[in-house]
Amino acid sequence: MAEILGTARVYGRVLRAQIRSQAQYRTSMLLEILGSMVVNGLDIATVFVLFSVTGALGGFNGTEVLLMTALAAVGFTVGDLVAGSADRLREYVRSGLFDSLLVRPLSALVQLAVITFALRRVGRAAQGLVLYIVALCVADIPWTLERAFFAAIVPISGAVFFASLFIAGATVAFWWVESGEVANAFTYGGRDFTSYPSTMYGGWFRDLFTLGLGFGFVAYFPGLVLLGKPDPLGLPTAVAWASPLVAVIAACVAAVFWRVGVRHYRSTGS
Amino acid sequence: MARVQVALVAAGFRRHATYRQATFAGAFTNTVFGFLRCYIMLSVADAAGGAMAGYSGPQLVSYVWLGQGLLAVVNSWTMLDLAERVRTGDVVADLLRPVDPLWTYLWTDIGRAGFALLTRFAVPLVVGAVAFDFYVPQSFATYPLFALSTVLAVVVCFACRYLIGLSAFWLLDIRGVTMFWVFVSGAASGLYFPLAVLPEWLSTILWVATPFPSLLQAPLDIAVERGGTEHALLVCLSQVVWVVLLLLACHWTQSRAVRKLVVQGG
């Protein structure tokens, strides 16, 4: 127990010298909590700009669209909080510095963590929260106790999916060194996507993202649970309530993809 | 002197030339966004009655794959060199040069979009091409206009990026600029969504009042010909503005910024 807390004390340490320097350069600092506050909230807007044109998207009223869209942001922004930065790995696998976090008695994928933490993203995982709660009360919920419970659990597995699949995408990086922006069409795209209901994509696109990938789980479905609706795609309910064993799966992914990578990674050669 | 311009140009080429795992990586996001879009305004469009804000099916097919080749082109995410190696002090060595940094940089960003039109461009444009039914433009001047309304983008966006760049003369670390930049220049350029959309007052504002429509929204809506020939010959006379407009601002924020530069180090 105590040999934990030590750890922990180490992490701490560094998470703090983190913020630290990141508060250096004041204006910039401001400038990025802020930038990335609008930057969210123009991302909500655009869903809003486009339910504009009709009232309505994919067959869901505003507050349903709402919900489900709140679901994905904090989903998003949580997970962004803890494991977004992971795509810096390509930058300690380009230039070797890789080797430093494996030489330390500290698991590498918490110390590339707390290294890369950036403090900008506090902001936006607080409003991702805000806009959650407020999407709970103004939506039309036949709140029973198991409908509760599942909204207190849903986005902490939105927050475990995203945060897999950042882990996931940036261990590209061990195989793959100028990987970048591939991961960003699932992570950023996986944001997008699960911003709208699912029922606005068509063909093998919306099967491959919502089922095959498991986005639908991070709000599309958890929506229909906590609205008490059918799916009109026709899965039954059940499916429906999978939303965390979706997560749990996710992180057993990103955890033998890490493991694996680990092992393949054979540090730059002189 | 035009020596040195094909040079520069050619530089930019071939330096992203070489990225071939990175230029394919960005294709495919590209064109993963493509699909996301794609789908999304036709299902708003199809919920409208067929159209959305007077574009047909089709036209926004066109408008979403061709603005996500552009994006590459137009290269609006990416910042210069110029911010880093003002903070490393590495300017300097731009500054000694005989040629006009400012003309340096842009030169070799024109070599820079020239790959990405051969490559990030072509990709998302056969994909979606492949995948959806494609808005052909129907009169042949639309080529020609759109081709001048995607290098002026170009110009556009590039003088934009030189500001931020500038700007780290005063701020030294340019992230926060550089994030208001990159998100608004998305939501008001015209990716996410026509500008058309918007409320009227808004739109117009954008298109009056900053460049960011100068970007994407421009070339889009004369490769869909939205409004005719004149509607387009409009649009590229506002770039023109705008590329002036940008250039000599950054030519005079250069020299003030160089007049208070003071290189660190011994």
Contents of the next structure:
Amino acid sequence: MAEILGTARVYGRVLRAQIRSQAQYRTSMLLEILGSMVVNGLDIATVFVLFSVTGALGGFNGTEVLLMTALAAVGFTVGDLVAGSADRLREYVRSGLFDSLLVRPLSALVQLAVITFALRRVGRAAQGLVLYIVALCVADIPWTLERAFFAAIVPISGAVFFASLFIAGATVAFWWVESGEVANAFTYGGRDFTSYPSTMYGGWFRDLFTLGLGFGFVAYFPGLVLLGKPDPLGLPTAVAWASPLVAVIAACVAAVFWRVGVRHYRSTGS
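Can I get the form predicted alone as well, since the one above is the form predicted in complex with its partner chain?
The text that comes after this line covers the one chain and nothing more.
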């Protein structure tokens, strides 16, 4: 236990140093935070621009869509805050800086997350959390003890899912250094997919992203659980409660990717 606490203190000191260094230029930091919040707000507003034209999205009304969009927003922004900087792994691999992480008696993944921590992402995460609280207040949710507990943990499972996706996508850099755009197609593309009800999509595309890749367990299925609605796609109700389990599976897959990638890594020799 003492060793774990000691390691946590080391990570905490490095993180505080990163925050202090970014906070030295306060105006720049505030502009970056506000800018990222505006961009995130525009992404969310896009959903409701579509809603204002059609009157409904995938068979769901405004407050129901708001709840799913908020779940997607809080899951993605918190996951991005924790592990979004993992996409800088390719810079460390290309330059050989990743060697310096491996020679220290600390987790290379946690070191990378702490060293590349971006304070500007705090604003978006707070914005997503506020949107989620508002959605819970305005949506017609038949509250029960089970749903209240589920409402508390499902944003965490969404964040774990997206953080796992960021890490798995970044790990591709061990084999293909310029893989950033491919990884972004799944992370940012997945965020856009989860912002809308899955019933908006059709055919193999919907089945692949909703069930095959698990994006439906970030916002669509949790939204159905909270709203007390059956799945229009016909899946059993028990499936909709599986979001935390899917997040754990995603984290395990990302951990395996990372371990295999690190073992495959060969120094640049520089």
